[in-house]
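One chain comes next, on its own, written out as structure tokens in the form predicted on its own.
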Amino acid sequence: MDYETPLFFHVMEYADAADRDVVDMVSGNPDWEPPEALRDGLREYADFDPDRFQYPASEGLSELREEIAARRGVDAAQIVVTNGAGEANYLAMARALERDAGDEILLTDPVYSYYPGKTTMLGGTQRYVAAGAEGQLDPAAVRAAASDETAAIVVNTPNNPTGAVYPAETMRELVAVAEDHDAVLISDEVYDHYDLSGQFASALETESTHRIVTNAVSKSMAVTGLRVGYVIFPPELVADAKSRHMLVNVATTRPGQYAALKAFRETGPDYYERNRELLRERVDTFTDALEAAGAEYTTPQGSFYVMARFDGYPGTLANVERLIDEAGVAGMPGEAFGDSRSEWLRFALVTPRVEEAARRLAAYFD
């Protein structure tokens, strides 16, 4: 079997070996603060006793469970905490095609390079549905391309890579589709608190047994590597989720659980607000400077991402290269998240060096 490397990790070795100085606008590791509650959580953990350093629950800290049950409005016994959004979405991706409804996973194009790969390591085909210019879905789309052989509909809101954020009526529409070709639609929602739009919906909204939900706080707590995650199942599907969890990874951090549990419990509305704010004066500098570039851009609705077209200039990697060599700014090939975008670049507003990234950019293409 022929697994893909994802094309990030070159980017990012490529733009750390330049001879000039670059801003990194690569990978979505934001960087502001984390609640103040998950670093006194960490320092707490240090001097616990030496039992607390063994192993939990495989299924996640129980406590942990039910604070992310009572905020999702589910069972606890339909989580499991899992190392990051990553391994949340693999599970739930495995779960999808051990049903035996079918081996091909429907995806978006564009779409986040890491579903492909998932699909692919787990036996299952793709099958990509076009999205909309600004990166809606149209569910009549999906149903068209949903057949007897459709395992999974993978969908992300708020987006990687576009900021589109699907709204209730899609998101209805995509499960009745799931529930209409016995299928499975996993919903990831990594980027929920970074919606800009105020039209964020969760498939959870929608009471269905055919829906997978994903998370992490990797995101939204800016700590992409405390690997806290988790799934919410269908009650029929759990067992044997947290069955593969074991068998691969054992458990999940257990201070990383404790210390987003404590973040959890006493982090506020104000700070999402507070990110949410940076973040929209980030998308304004950059797409500024776009602007005044020429380009073709993507406003993104939700998620820290901007999506840009410049005449003459595809997005393939060796573009990419010599953006790093020449302008000084690394971002993605529109190539690696599908044919659709393959003449745009993605860059990741998570620097607090973007308006130094905007300028560079706009006086290279000027």
Second form
2 protein chains.
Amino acid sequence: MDYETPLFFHVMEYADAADRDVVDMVSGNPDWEPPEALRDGLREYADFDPDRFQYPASEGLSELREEIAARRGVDAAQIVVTNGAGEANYLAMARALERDAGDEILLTDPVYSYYPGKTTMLGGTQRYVAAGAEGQLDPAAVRAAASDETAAIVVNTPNNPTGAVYPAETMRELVAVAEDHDAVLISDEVYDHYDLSGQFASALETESTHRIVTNAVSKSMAVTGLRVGYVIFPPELVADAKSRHMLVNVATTRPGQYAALKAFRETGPDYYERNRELLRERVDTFTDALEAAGAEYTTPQGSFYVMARFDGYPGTLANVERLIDEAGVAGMPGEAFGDSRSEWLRFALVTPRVEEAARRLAAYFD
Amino acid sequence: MDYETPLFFHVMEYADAADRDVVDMVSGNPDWEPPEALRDGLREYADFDPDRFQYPASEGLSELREEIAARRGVDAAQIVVTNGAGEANYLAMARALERDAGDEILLTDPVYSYYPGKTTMLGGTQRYVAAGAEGQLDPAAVRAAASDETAAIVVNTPNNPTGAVYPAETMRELVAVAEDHDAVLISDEVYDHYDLSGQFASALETESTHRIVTNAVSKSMAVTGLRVGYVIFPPELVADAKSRHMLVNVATTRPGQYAALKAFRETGPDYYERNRELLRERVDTFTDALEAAGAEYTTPQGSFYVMARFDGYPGTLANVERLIDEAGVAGMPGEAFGDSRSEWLRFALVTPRVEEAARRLAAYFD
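The form predicted together with another copy of the chain is what I need now, so please give it after the form predicted on its own.
Below is the entire complex, every chain and molecule, led by the chain shown above.
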């Protein structure tokens, strides 16, 4: 089986092995601090009794599921705590395909690179709907692409890589399209705390038995390596997803669940606002420098990413590697996110050196 | 899709909800201490820089893979660090089925309850080979059941639930059967540190491109909730398994991997010997009491389990629940492990109260 393995790890390894200083803007790994309460959670765990080191409930620690349920306004029974958003999206897509209501997964172009690979692995087929130049998704285009073959529509808001945040009207309409074709809208909202526009609308705002929401603490708490995420299913769809979770992973790491729970309980809104403010500053700094360099670029409404385009320098893997070696800046090739952005490069704003990166890019393309 | 969800969690919940004191012998959750170095690992992690909280390499921390490789005499490139043995077995079975060399998975009867469910989830079919009365597996019976349809043979040694430890000759012959039918022997060796017989032989001892070994620190370090395991593939089979791991889970929890690494490095053989000695004492205590009560029972060569049979009291879920309510002892129904042990109950020796449990059982069946 030939999965489309995402290129992230390849590019990161290439950048690590480079024989020069490289500003790493490859992957969505925050460089800011996790909540102090999350650190406290790990610290406390070290002294717990042996029974706390054993299997938690497969679907997740009940206190954590209740905490998430209260925050999201759903029933705890709808929640499965997963090994990050990666497993959450896997469970959601598998569940959508298992309903015997079509084999097609509607994805956006550009697309987050893991979704196409998951689709193939799960025996589905991809169909792409082009996003607009600013990354917005036209629900009418999604409706035109949907059919009886549609099992799921997978979207990501705030979006990686475009930075688009879909308004409430788009989310409502996407749910309606899913309902009309016996499909499921899967809304990956892992960047919800990095909405810089104030426009973010969760799919949860639209009551429906045809939408699944995935999320994680990976981005919101700056701990992509902790591997604690969750998925919220309609009550009708949750049972089989719990079985799959049990059969694949048994359970999600318990110290990580506890640390996330403690961080949920003890972290105030100022933590999240501080990180948004940091991102806003970096967006300004980086895009100002790109502007000065005469590049085309996107200004994200949310998430961590700026896409940029330099004349005569398409977003291929070879060009990304050349940029690492010759300019000392590592981004991701636009072609990793679908055909529509093959001329572009994606830069993650997860380094304090965004100004230096922009300066290097400007000098290189001068 | 109707997965055969294991009954463990149901029985544990039933026992927890019981209106009386219950000796919990349901699940294989050790009640002994994890290595102190593992606790130290979590403690240290709490103070690490933010970058240590981000994605590790998808296939696992390289230091951990190298540590495992050195211990097991394989190349680190063959190893994927997984979310416990649960994911390790899932990856191994998926990889065996993906080769387009048959859809059948040969399992033993009795069987560890997760294997049949994983088989169904992955689109395979189960074929069972009966183990002997003592739990030993006759390779000739496996050979007789194998065919061109055989994708994999899945075994567990030391065995859950029988306690059998397969000798080196059995392991060699099982690999040979796999080779002769273009199948893969998947050897789940998660209880390897609980070999009480001195007879344990890893499938790794037999060089072959047709065997996969799965393992975890869950049992050996008494941390089933940490979720750190690994799978060792032949070099020819590892690439697609790494892709699947990436597409399902992205990576395994990084603080957990670090804690396991530290515990591997700093834990001496005395830790493991102490736990074996504790188990030996419990086996003696529990089986002596069963003997006195006139029950039939198994004496494990390894793993945590004793199977017992009481006249006129078959190992159904209903009878297990009755035993919880009326005798205050919680075990697992033998029928959860396949047809051949439907008259039996399984008791996990993971409580200091094994003597009390045996006394209660003797009184109840008197």
